[in-house]
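To begin, one chain is listed below as structure tokens, in the form predicted on its own.
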Amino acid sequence: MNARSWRTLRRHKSAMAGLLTLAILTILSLSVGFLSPYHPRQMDPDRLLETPSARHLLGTDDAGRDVFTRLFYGGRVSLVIGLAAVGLAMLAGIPLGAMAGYFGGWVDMTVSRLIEIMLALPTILLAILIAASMGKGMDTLILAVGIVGVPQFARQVRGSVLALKEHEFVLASRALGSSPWRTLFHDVVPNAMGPIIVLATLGVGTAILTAAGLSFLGLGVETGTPEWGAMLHEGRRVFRSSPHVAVFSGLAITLAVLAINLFGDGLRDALDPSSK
């Protein structure tokens, strides 16, 4: 990001608000071990479903576990899942889209058909199919959410490469004798990274939401693991009598996804002023 883009981003009030909110959530998630005297799995049969108090800032759940502690330990898990899933989607989607856009022909046809097949199914349904076939676990959740994100990155990169491959700097690279692979990944892909960075930023929010949805359905992390979607799943059983168990995890998901989307929108405007 150049100085002009950074100045534009800093003037984007909603993007800065999103970045500040995300920073606060991240700091609390990383420092909860110092802020709370409780362990996220520590049960207390004498303090089941307590409402928020000085002893338990956000109350306790139906096993007597401190909701504040679990909420921000869960923030670590949800953020790691979101970042890792987007990283996996980029790792697979960028090369596929780049090769399809640059080489064309049967490569483009094969990748495009694969993308269309994956996009034919709703994202959450495809994620459910993958997670259900592999069983519970954080690794499974990352893999399921990462796989369903591949088509978005492949399609974005393919379009960007198609627009760039006939530009003069690409023709010059070919004329100097660079191999097609070097030209593609040394010259073309780096110049297509602006939209990809924006898509990755917004994709983290989508990944967190998808992972929370899978956990809420019982297909996510292992039972007892503090994760926002899993906490919603546990809180629904006692929602009528103790809504705080589910409400705070729901608010955390909402705040995190909203903050990421606000920052992503500002980043898009900063990197591509014509999108305003």
Contents of the next structure:
Amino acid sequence: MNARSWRTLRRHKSAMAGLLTLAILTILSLSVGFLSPYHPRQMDPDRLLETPSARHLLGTDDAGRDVFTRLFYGGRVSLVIGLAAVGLAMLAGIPLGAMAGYFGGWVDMTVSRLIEIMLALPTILLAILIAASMGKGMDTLILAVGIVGVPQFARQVRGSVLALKEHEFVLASRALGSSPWRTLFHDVVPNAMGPIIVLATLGVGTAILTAAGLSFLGLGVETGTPEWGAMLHEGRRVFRSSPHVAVFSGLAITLAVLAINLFGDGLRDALDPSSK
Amino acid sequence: MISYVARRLLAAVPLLFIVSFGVFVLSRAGGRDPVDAILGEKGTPEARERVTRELGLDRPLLVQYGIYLRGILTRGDFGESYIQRGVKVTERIQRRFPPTVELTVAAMFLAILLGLPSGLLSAVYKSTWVDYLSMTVSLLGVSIPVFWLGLLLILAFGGWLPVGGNLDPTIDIAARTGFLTIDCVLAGNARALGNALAHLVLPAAALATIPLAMTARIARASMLEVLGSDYIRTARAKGLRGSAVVLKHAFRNALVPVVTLLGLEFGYLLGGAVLTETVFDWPGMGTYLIEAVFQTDSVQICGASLVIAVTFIAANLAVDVLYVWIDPRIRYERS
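Return the structure block for the form predicted together with the partner chain; the form predicted on its own was the one displayed.
To see the whole picture, the full complex is given below, headed by that same chain.
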């Protein structure tokens, strides 16, 4: 990323608003242990489903747990799931796409078919099937959401590498005697990073939404874990009489994803001026 | 054109085989062991072996898949549940598929009806309040979880509109096509039709948000590109009125990318339907799949997933063909 891109990004008002929101969410999530006197799993049978008050800023849920505390502990869980899932998708998707684009032939055939097969299923269906076959838990959730993200990265990188590989700097690298692998991962892939960074940023938002969706269906994290989707799942049971649990947890998801989308769009404008 | 369509159809065949095999394997992994389900805890090793053989579970996975697939292709038979004995998956699918189609079609209709004009207007009135409003709403649309929006809609409109199922249980409509709205029309029952449509409003509105937002964003980008092109400048230079340029010259060409997006949106709709149906207790394929997952019923998981997957692939194929028909330039080159 060069100086001009930084400048464009810093002047991008909505991107900065998104970044600021994300920063606040992250700081609150990390410091919730100091800010709140409650434990996220601490139940209080005398205070079930209380509406927001000075004692419980965002009220309590149907087990008497403090919603504010759970919301920001949940922020840690949801953000970690989003980041880890995207990390996983990149780890598998980038090399696959890069090799397909660079080596062509049967490698490309195989990878392209694989991408096509994975994209032939609606994301949430694939995620449901993976989550259902592996059982509940945060690691399963990350794996399920990560796997469904792989084809997006593979496809993007394959396209970029295809476009880059005939450039002179690649020929130069080969002429200098670099091995194909070195040329690919040292020269080609770093030059394809712009779109990947954008995709990864927006991907975190999608991953949070997918993970929350699975948890909302009851297929995500273990029961009781403070996670936004799971809180919505629990809040739904008492939704008609006490909407605050579901309303606040959904608001948290929306705010986080909105902030990520704003920042991601700004990044795209900064890294790729032609896309404006 | 015909050869292109034939090629596309042929290419979809291996894809369907591989995807269905993948779904078959994953469903098996997600379901309870059929032998356990039938014999319970008290199965002796001999009994277990006998049941395993009877069900053909001792044969290679690929053979089991072949037998399953033959049942579907020759008799339309998706098998019978091991968990709920006597439940025929085909019958369940016949009952649960039409409501999902009705819901997705209603949502798609809403998305195009509202998304297309708002995107096009945003482009024509770029950088005015129309543009900002419509882009803000569409950004919200892609960020909001559909299941939360569903709950909010229930909270806001639950007093006026029905929020569970697709028909009042007191109304009895003979199932002829399975599509409730069509059955109501066939029965000539206006009250039932009104009731069915009222049940559709909130789930369809919730489900429509993401495709609506996507349509608006793509329509705006595409219209902006068209409006900036040379032939539009020529048309303006000839002295044509602004509205004539926009409606007669730009509109049609701006539609092309929107059509390509339809396939992608259909995927979102089918996926989003799983979540939306859960929120509104809609008796469709999504809730059917989730029920099957919670019963760890591999046969029903597999049937439900296969139908959703095949519908998705078929919709994408249809869009690909439609795309070629709309934009003849890419007819034969695109493979």
